[in-house]
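Next up: a single chain in structure tokens, the form predicted alone.
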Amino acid sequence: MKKVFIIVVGLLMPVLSWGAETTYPNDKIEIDWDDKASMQRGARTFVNYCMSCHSAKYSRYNRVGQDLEISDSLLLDNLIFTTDKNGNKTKVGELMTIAMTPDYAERAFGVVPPDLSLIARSRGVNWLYNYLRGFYVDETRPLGMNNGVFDKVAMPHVLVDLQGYQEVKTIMQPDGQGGEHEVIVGFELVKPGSQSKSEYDQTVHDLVAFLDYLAEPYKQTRQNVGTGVIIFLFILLILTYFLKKEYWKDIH
């Protein structure tokens, strides 16, 4: 059985390494949960560019405002653009849903855009950061765009006005099976957007920070409570040790 397992792993390794090599970009980021300004900017980008198709139906506007230090008046003026079925503006206590129905979305895009409430937990912040920076021009695709992280992506590049249009740079590398495959090694900007590369990277970082918050609003509280519990248990251990010595000193 052990030999069979080793053989199977050996056969799969070239395939796994091939998949890892074709992912570009592949950078890592750190999310600072104390940087509320970054998450506020990410919320602005989210409602302006993402919420036309993607909902965040497990979050409420006022909860986001409370956690990110955004007042109700600012929420109403700058982050809430939807209305209810009667045409009245969505209230701050409502869920972050969208007007587009699943049936219409499927007819328009061929697939229902997923809700993004938990996307940072399912995909991870590094994947999201690279994905949103990985779009490039590909005339063979229906929408004229492909992605270095998500090959044959169906989603349009909604941030293209910010990032601009970029073409892919590739090289041929051995695939470990006697052949070669194309590997993405970089991008070349052919039509600039309204932001520089560093500005766009920061915009994406802020957006991912907000998505990370959406996925687990209690994350920072949970970590702080966990740290406090560990400290309490450590102090309790010390007290218990000295208490044990006091109880048993006459016996020993």
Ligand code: HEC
The other form holds:
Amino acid sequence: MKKVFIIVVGLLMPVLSWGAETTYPNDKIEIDWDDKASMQRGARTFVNYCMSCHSAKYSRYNRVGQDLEISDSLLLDNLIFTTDKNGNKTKVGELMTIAMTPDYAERAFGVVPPDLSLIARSRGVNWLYNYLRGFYVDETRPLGMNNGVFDKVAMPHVLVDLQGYQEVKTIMQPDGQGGEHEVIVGFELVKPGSQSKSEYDQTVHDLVAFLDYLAEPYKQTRQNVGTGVIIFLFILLILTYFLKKEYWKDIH
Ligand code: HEC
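What does the same protein look like in the form predicted in complex with heme C (HEC), given that the last one was the form predicted alone?
Complete assembly follows, chain above in first position.
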């Protein structure tokens, strides 16, 4: 019985994995932790385009403000758009939660958009960078869009006004089992958005830099402490060396 099951699964494999392979685009980025301006721009994009569906409920607005050098009044005017249950504007000390309930989200999208506080750690910055640049037109999907690195994604392409619409270029490649499968090798912009390609890449880079900060707000402090400790140990090494010389002076 078990054998039959394995054979059936084996035979179904090529069918199950049918569809465009989800690996394109596959670019890499470096996040510059000293580039506060980039993270600030990313924060602005995040609250404007992502927080209608995704929360970042492990962060407080004013902590983000402190770390990214944004004053409380700027936070209130430019980054906080949510209100509490009574309709009062969210205060700077509050958590970055959202009003959309999981029930509602489930009904609207079929899946609950996950909290993005730790997404840069679970997915990695390169994956995020490619994901947010990887939406393409696919009429077979309910929302008319698919994604090169997240096949059949339920998220709409919320940045489409900036990026524009792109179509995929695919080729057929042997799948190693005697058949062929479709592999994405590139995109073609069919309807430009409000940003050029390089501007859009920068917007996404900034956004991912912000998500990277969000996932590990202590990273910078930790790096600074690390450097301090190394310098301290180095000075200690020199002092100990001279101390050793001093102690052994009369013995030799
Ligand atoms: C209209 C609602 C909506 C908005 C706005 C939205 N998303 Fe999503 N997002 C979703 C849904 C729904 C999913 C789940 C997709 C799935 O599992 O198929 C998702 C999934 C994701 C994922 C993948 C999570 C994972 O690892 O499974 C990331 C990353 C993400 N969104 C980032 C963003 C970013 C960044 C923005 C802002 C530019 C954004 N989203 C805006 C609805 C939204």
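Keep in mind the model is a prediction, meaning the values are calculated, not measured. Residue numbers count along the first chain shown, from 1. Definition used throughout: the rigid core is the maximal C-alpha set that superposes within 1.5 Å between two forms.
Peer 1: Hey, does Ser198 budge by 2 Å or more at the Cα between these two forms once the core is superposed?
Peer 2: No, because once the rigid core is superposed, the C-alpha of Ser198 moves less than 2 Å between these two forms.
Peer 1: I'd like the rotation angle of the smaller rigid part against the larger, computed from C-alpha superpositions between these two forms, in whole degrees.
Peer 2: 15 degrees is the angle the smaller part turns through.
Peer 1: For Val229, tell me the Cα shift between these two forms once the rigid core is superposed, in Å to one decimal.
Peer 2: Superposing on the rigid core gives a C-alpha shift of 3.2 Å for Val229.
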